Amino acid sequence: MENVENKQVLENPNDQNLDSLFVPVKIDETESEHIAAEPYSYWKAVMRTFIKRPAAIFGTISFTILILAIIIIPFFAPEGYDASNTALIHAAPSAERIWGSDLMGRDLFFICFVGLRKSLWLALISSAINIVVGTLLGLAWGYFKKLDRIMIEVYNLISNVPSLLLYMLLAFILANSFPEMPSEAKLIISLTCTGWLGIALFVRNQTLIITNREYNVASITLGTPAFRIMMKNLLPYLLPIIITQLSLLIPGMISSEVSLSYFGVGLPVTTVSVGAVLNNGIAQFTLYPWELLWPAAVLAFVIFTFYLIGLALSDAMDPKKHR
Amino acid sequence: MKKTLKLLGLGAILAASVVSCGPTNSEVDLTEEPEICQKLGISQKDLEKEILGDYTAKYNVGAAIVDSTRTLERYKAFAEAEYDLIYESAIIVPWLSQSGYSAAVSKTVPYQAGKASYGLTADKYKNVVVTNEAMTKEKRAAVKAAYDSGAQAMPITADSEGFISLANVNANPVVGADGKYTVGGVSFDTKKTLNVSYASDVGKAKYNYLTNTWTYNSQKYTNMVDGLVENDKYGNIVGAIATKYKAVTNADGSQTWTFKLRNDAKWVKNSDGSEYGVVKAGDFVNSIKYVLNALNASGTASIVTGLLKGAEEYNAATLAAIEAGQDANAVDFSGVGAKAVDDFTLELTTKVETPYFLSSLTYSPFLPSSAQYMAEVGTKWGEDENHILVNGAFRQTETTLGSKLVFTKNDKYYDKDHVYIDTLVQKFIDGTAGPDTNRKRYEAGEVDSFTVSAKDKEGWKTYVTGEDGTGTQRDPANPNCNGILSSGGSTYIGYYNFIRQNWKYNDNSLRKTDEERVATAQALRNKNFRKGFLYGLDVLHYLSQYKPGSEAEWLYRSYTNRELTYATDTDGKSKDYGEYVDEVYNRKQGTTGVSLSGIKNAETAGNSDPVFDASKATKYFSDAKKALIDSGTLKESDFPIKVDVIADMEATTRAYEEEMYSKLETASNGVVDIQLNVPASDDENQDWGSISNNYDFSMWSGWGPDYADPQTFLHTMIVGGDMVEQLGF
Amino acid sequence: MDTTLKQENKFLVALKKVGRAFKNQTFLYIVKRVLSSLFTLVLLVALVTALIRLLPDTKFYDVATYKKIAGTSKVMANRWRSMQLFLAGRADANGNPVPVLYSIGRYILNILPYYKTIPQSWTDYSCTTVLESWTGFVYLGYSKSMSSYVTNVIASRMGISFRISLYTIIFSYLFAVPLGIAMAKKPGGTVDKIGNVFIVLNYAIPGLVFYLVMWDVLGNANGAFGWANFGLAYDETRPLTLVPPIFCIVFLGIPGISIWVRRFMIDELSSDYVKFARSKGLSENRIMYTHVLRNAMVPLVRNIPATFLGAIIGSYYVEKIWTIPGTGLLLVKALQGVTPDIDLIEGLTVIYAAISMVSFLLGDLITILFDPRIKLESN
């Protein structure tokens, strides 16, 4: 016997309603082109990785403190803080003068920070010049094989000349040929005359590595002019590395300024700059240790800040760490 | 001896750079008058006479008196000249004397070594006795008592041939068999090694003692080469290689000094101490010939040409020979007053009667040198310690520059019984060290003596003032510390540049226009203008930078150093030459009891500096301004006159300098504007100060005595004197 | 049988060996490097000589003396000046200035190793008869400020710098390598964090300040370390006086080495063979010390000759503060005297350049030795 009810169900004209339960999906040609994952932005990834690092947090905090200190503290400098005052020479730290006085009777606390402004400013300018010149030259150096040979020789040559000899000769030439030049300009020239070499070598090494990568080989084969390759292909890759170098270079410039002052080819002794103040403190160390220790602490703090940021940046900018 | 040294007690001067502003073209044109002179309308020679003439006239009065019996007259005449130099012609502003008390802790027995206020004796280590422990006050007092009471006068009676003995009647006792040194009833355990520290390595022309004028080097070779005479512990001249002498005045006014030499003084080689020969009279003649030969360009030639007969002529003859292209060595030497009569008899003839001749023989051109050895080593003679011969107490056996020097006793020395040290070790102390480093080294046992620095607060408290603060430099609290009076040494002065030829500035805002340069030159010619400086500079405040708390000890307002030489006054008392100058000062200024020596003045008059008086300065400056305007030389718009001063490179000292000069400016009431020109390096500093004379007024320089007579100082400032180069002439 | 055929001529065998040696890549490489270094050396000499020539003549004689003599006789003054310049090597015996190329050529001839005689002193300043000469192979000049031949100066002072550099290398690697390893074991762990903090703080300290502070703290007889009697200055009779300077250099050098050790170790630890070794069940320590360390040390070891020989050049600050008579002070002293000591400056430059080239060559050779991946084949 047949189940009349089932047949009735099956032969129910309401079959067509089942179809209405299904909605046809649109056919989108471009669907396959769309990536569902979030787009990868390099700099956003850098930011994310950067923030996670404890080094970066410390670095940013100390950097902020530094900037605030440089801006705010000199604002409060009392009248005559940088005038020599024989009555207060070598005064120990007291309520009036938090860090004491230096060998000329100036207020050490304010001198340090006003000097820090100047030193940082000089360091920035010199580093910028070094980086720009070094990068451009390094790119060309690594890219053109013929230039490579010559530059390697030049590098070997210059790096073997004792740097002290170069500085003294330079100081001498500048003093004789351009006596009108302010000593800050002379210092910048001294710091930049061979500073770019190290950067150039570093950039050259990196350039050599990436010139052989496929995308560059492709560009070269396609006939892109060298300059465009350097600017559009190589430079963006190098940028993070260069930035890291910059952050490490700035404190290096300040330390160089200190050494140059030590050998007498830096800024004049009475200048208000970290290098000069620190140098003055060296001779006074055994008797008036604060004259050396406080400027050294300031310098150490600056190095510390930049180094931390540099460390964190170099880690953050490494794409392999963007996970 | 011209000592343009930087003053003691400065902190480390950091490394100098090679930067030099030395003139690249150093051709000197002798025919043209300097630019300034042309603008002033007066020749260089005439200007020199104008400024220095009065003083020179007064000086000549004193210099003419050469008879040794009329010393008092001579000194009184010199005192008048000196007063004129400083307070009437106002050519210099004296301010510092290097004699004074210092608090020293040492392990050497005091009062045994040779003493002199001039020459090289002070640096000799012969007669220095080292003990195991620091000197205590009781022992020191005992030794001092023995010293004070034990002075024997030098013999003055001639023997049968007319010679006066130079034997040392005050010789020190020899070390006993038990190794102890006994004096004044006190016995000391002796030590054979002495460790001292030194701050500067040998400089150029190192061991060529015949041409060299650097102190750092003379400190070394004075221990290696003995001369005719030396000083005993009382300052008397006693014989070293000379045993007796005779002085005979000749008919033409010259004086012949004959010396008999000992025959056991040997030359040894420095490197190994092997014998080379015997010191003979010819060796002394050889030295003099070398010094006078213009070929050798000796810095000490002026001492000899000023003393010996025929020396100047020989020197000029060698010069002429060189200019003519002939051999200077062939010039006839026979006219010079230096002869070796035989191997052990030396004859020196002075131009005129020179009562102080013996004291000038302690100087280096009168040291012997072996002609044979010179021929052997040629141009290398004197280049280092191994290229000279040694006849003195020590040989320099080890040299590690920048670290240490070792001197070993010379076994073949004729007077080795009086050399109590076997090894002398000099350790280098670096510039980065502070004022307390020497003390720390002493306490660690690395050195055997040190001087307490006023800047070393902890050491000062421990050794000098003591816990209760009652001790002073003269009488320190710590039993191991003793107040030592250093006598002699240099005086430092401020002086002007009357004919300036170089105007170099590191700060362009200080540049002067031609008009301003002429204005300065004209102003400097005015005596009252200079007197304004003399009375307006508060040098005492400036000194407090170096010697805080004891500035008065070092303040000195006269040129010839105190305690250099004495003369017996009409009342029978032996007085220091400085006291005669004080008398003239009091008489002319209408004061009583004022002394130009800071310490004395503090005792008698209450304030140390009798000269500084801002109101007097104001008056002199305004007088000068009025005179200059009235005579039409300058206009009102020329004031304030810009005066360039070489600023101290040391930032600390400069603060004091600035204060001193600003006081002067205020006192001058707008007449003077002092510009402090800071040199960029040590080289530049030296260049500005002594080569290109880049200043209008400077306190850079000083003078040290060559012999025991005021002439050694006063001679420097007469027309054509030794120091007038610094004045621009 | 004719046995003569079997016995090969010994001479030919040796010659073949030499011939084969010439084909040996390492040997060729060394020869190439040495030749190019020599070429650079020659260029360097030329450069430094030219630079020194920029200094004016007035630095080589005392102008004050010149003016003094000129006051009496201009002829005499010029004679004296040309004599001083002759002794300084800037003019010939007649006072004519020496051209730069001639100076360069003469200097290069002097350093070429052949037996030669060079006059040092004459009977008088007309320089006609020679009294004393130097004989030998390599002549680096005569240092006026030190009063002896440049080779002697450097040789006598190199000893103590050598000793110090030996001690510092040993101790700094001794402390730095374990630290780096400990940090690398667990990157991001507590040891790593503490180590990083230490490194950053250490890096921030200015060297000169550290030396001064330690000089006072360690050497002061009344201070905390007075019992050890380290002293304030170097004394060769008391070896303990070397402890403060060596401690300072080692302390400041540790971060530099540790960072690299840590980095190389981490790089190695993430490589495949380590994962493989782990999966095979080897203990961490065994992996660490037997396998990883050996690979990580390769780039480190290449720096040892450079550091060692570089330390011989000496640290200026250390030698100045503790008055150690080493080579570090020499260059600065030569440059800063009233008259620059050109022989010493040039001699030092040549020696330092030679040292640095040798050390780089040695470093590369060591890398070749240790790292089998590198083959010296011409492409």
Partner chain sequence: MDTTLKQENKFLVALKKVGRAFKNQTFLYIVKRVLSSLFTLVLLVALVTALIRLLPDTKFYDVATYKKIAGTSKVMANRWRSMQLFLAGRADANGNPVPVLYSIGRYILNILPYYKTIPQSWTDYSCTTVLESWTGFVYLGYSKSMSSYVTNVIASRMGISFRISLYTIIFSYLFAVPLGIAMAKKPGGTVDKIGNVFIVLNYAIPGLVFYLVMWDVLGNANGAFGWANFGLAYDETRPLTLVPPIFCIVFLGIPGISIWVRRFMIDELSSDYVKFARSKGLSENRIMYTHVLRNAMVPLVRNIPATFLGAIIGSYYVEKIWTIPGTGLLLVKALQGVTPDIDLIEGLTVIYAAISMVSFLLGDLITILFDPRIKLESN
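Numbering follows the first chain given and starts at 1. Take the two forms, superpose them, and find the largest set of C-alpha atoms that agree within 1.5 Å; that set is the rigid core. Nothing here was measured: the structure is a model prediction, and the numbers come from that model. What changes on going to the form predicted on its own:
Once both forms are fitted on their core, the CA shift for S94 between these two forms remains under 2 Å. The Cα shift for I173 between these two forms, taken after rigid core superposition, is 2 angstroms or larger.
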Second form
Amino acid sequence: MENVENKQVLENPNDQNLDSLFVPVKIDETESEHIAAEPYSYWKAVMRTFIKRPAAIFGTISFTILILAIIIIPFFAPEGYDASNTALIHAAPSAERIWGSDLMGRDLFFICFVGLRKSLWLALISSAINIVVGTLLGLAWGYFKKLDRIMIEVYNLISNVPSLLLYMLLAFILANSFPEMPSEAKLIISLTCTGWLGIALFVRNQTLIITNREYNVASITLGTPAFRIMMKNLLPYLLPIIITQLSLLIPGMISSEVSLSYFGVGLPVTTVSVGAVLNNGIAQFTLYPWELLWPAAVLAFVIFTFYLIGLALSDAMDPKKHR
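Return one more block: the form predicted on its own, after the form predicted in complex with the partner chain shown previously.
No partner chains or extra molecules come along with it, only the chain itself.
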């Protein structure tokens, strides 16, 4: 009997109150994506993956300590960080000077961290210039196929010459052609004249991979300007890779500054930098080994810290590691 009544209701819907037959489901449109899947944020996933790596934690703590050290320690120098004391030239480590002194009688403990400040500053500027120039040229190189033949020849020509030899040649030319130019500016120009080339090739290879993807083909078909495609479609995808390359490039720039100072074409001997302090220590190593060992230990610690952070970032920025 009940089935008959239900059948009559369905056959004569106009005679019944439909609201009593159906219960509407209330759905909040703003929460619809949460119903389908949990929200995903790329940068939050990067941070979650990054902090799970012991190397990342150690590198971050070490980097924080270094930054605090180069800011705070020079203020505690009793006579000024660059004060010379002829009575303490080549003094051995002691309670008064825990790392000893150099050939000018300066306290090695303080000048190492002051020199690290200058070396990091030069490395950051040089790395930033190399990254910006290399990224922009690499995008154009990978997107415009007509540039490939020219850029490949330029790359083959320059890459066949050792980079350190090129840096030394450029520094020597600048030192003789522009004697009034600050030594820091000469060093930055030397490190950035060819340092961008490897970054450009790397970005070019990545650009070739993603240019032919569906959303880029659609943008090209719709007539989107090439500059907008490179800035909006390609660059955001490459940004994580670029950040990783920057973190790995900084220690390389510090090492290059040290090498140029060692060969006498870097910063002057009187300049307080890691390269200049190491250069002085190398000349005195056989008689006063602490003048080389302490600056070398500081430099090794800095390079190791940046490489740890760079490798951890490279791993964390891989989307395949987020799920």
